[in-house]
Amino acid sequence: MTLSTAPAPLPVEPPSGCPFDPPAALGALRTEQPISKISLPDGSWAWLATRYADIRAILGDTRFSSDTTVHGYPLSGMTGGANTDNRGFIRRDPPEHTRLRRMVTREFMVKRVEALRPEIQRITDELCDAMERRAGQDVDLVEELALPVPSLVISLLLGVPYDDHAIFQRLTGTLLSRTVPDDERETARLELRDYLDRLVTAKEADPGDDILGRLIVEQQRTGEITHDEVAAFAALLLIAGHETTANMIGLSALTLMRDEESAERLRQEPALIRGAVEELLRFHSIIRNGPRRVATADIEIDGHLVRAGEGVVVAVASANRDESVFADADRLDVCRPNAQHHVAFGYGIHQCLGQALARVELQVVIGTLLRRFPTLRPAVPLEKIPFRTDMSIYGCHALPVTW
């Protein structure tokens, strides 16, 4: 797909001075041109959807493919190359997507995740204990809490040695960067593949009572999946299991530090925290460059004909600020009655598998921070906080705090 005059690229930068808001151009497009065209780094173009109703329609229509090998798929750094064999089930369509996803669905069901709440609380309390011992010093909340909680939890669930967390955090950072050269990203992808290959090989000899162990015993040994597919599961769950939640923890903490009225209300009424987490997910929408799809048939969306083979990028951050769905959408309202209707976890058959786990982690961490650190505040001015404008997943690279 090429055009003689290329459209503008996908807006990804937050407005100047408003780091919590999605790119300003998305709001203008949602009002004036909700289905438009954008240019892609490889010189091709794709459709961009910015309105809530259109985005739900696209994500809910299986004629829009998630398969990165389908001609016309709008590739990005996060999606990898078009010829990636072990791309994970989120980059596949039914029936393969359905078959593979079903193998791990039970691991992330609400009842099973709720049973993990005491362990997540224990991990959070231990990390907060360590923070308390540093009272009077500036502490990086990302390094000391936001990253370790989801990293420890997903390492525990997968059976990955937590001592290796620095490896996968470094490699994930490279893979999700929008600024590193392609050759550097490919080197990181190969290094992660080799690490996971060794991990799966070790677990084949000694499976253990964890997600990867159960995949090996129940699916690999019965011939339903291969060694490489177990490694692909590991890559997807490892990256998705810590990167998104870690950044939501940092942004949520910073938001509530700057909104003392909301923070105090949640302290006084902790039962509101579950709903507040939904509102924080809506408000921040940390995926800033997708999800992405490619049409496998000619489909009309809001009067625009999207032809087979044309790519589509859906701006979930824009959908979650759509005033026709969320009144006063640019304002955080921890009591918003319909916050749970956000599309921060996507929509349709590819809706985030780990959303129940992310919700519990956010509820536990936010509730614990509010309770144990009532005077928590940023240790530097807002403009000194390094926001992840260079990454596919938004958040803070670091968040210095004091109390």
Contents of the next structure:
Amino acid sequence: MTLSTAPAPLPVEPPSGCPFDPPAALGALRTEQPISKISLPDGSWAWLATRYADIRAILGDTRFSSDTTVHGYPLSGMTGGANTDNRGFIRRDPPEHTRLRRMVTREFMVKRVEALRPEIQRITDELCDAMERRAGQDVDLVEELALPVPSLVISLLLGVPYDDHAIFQRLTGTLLSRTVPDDERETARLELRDYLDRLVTAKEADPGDDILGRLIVEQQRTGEITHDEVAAFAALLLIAGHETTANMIGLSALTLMRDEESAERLRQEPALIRGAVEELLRFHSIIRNGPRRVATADIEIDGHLVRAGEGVVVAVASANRDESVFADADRLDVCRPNAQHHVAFGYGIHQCLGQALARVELQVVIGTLLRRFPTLRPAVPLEKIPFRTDMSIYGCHALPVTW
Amino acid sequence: MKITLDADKCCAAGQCVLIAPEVFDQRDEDGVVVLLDAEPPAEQHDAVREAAAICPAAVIEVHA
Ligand code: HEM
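The form predicted in complex with its partner chain is what I need now, so please give it after the form predicted on its own.
Following is the full complex, with the preceding chain placed first.
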């Protein structure tokens, strides 16, 4: 298809001086042209949706497929597990998606995750003890707390040796980068595949009492799934469960350090932390490169005809700043009554499987930081903090703090 | 108020349990929604409506 004017690429840079706001161009599109077109790196184009109602309509409609092998899926510029061979259920449609997702939903349901809260608290406390021993020095909060908490938790749940975390942190870092060359990303993908292949082989011989062990015993040995599918579960859960929460912890800590009034309120009334976490999820909306879909039928969205085979990119960060749903949307209001209406975890049947876990991790870490480090502050000015504009998941690469 | 569920569509996101734990639960085998109280008392109505509005798979139907 040719266009009279070539569309611009997906905006990724936050407004200058406002690292906590989504790209300004998204806000302009939302009011002026809520369904628009963007160009992708390979020269193709996709629809871009920026309004809350349209985004819920698209993600809630299974005729918009998540299957990366469907003709027209907007793969270009995608990071993470964009590969099409042996992909996880995040890139599949019903009935396969339903069948596979339901093999692991019980592992992440609310009561299972609530039962993990004391363990998550213990992990957090130990990391905070280590931080306390370094009082007076600058400490990188990302390295010392934000990354290790979700990384330790997901390793424990999956039954992955934590000693290997450096390997998959490096590999997921490369996989999720928008700026590494494609061949480097492909090398990282193959390296991760080999690592997980060896891991699953080892667990087949000796399945532990953990998610991968249970998948092997209950699903693989009964012929429901193959070795490669167990490895695909491992890849999806490791990647999705790792950098997401880590970046939310970093950004949340930073915004609360800069908002003494909200921080004090939460210290006084810890019961407000649950709601505050919803608001922080809304406000930061760290997923910045999708979700993406391909239409499998001609579907009208907000007066535009999206034809079968055309790709769609939805900007959840923009939906979460939609004034028609969230009053004074650019303000962080830790007591916002409808914060949980956010779409930071997506919407529809692919809505985040790990959301209950992410919530508890965030509640525990934020509550603990507020309580144990009441004078925590950034050790460098805001301009010196490296924000992740080069990544599909927004956040800070590093966050030097002192107290 | 009367609640009905289309549990086949449930994706076990668990948001209803967070919002209205006295009305919704998740079954142990696969996290799919279970109704604890199909005709909840008035003080639960706001929470139930909120859960229905947020449910990502539009499973919860609320009848006046
Ligand atoms: C703050 C942290 C997190 C955020 C913002 C987040 C966000 C998201 C979003 C937006 C989706 C939807 C993707 C789509 O529609 O295509 C998703 C899916 C998913 N997330 Fe998360 N996530 C977070 C944490 C986690 C954690 C801790 C896990 C743990 C394992 C996890 C596992 C998954 C999985 C498996 C899916 C695929 C679900 C499906 O396709 O049915 N996420 N997440």
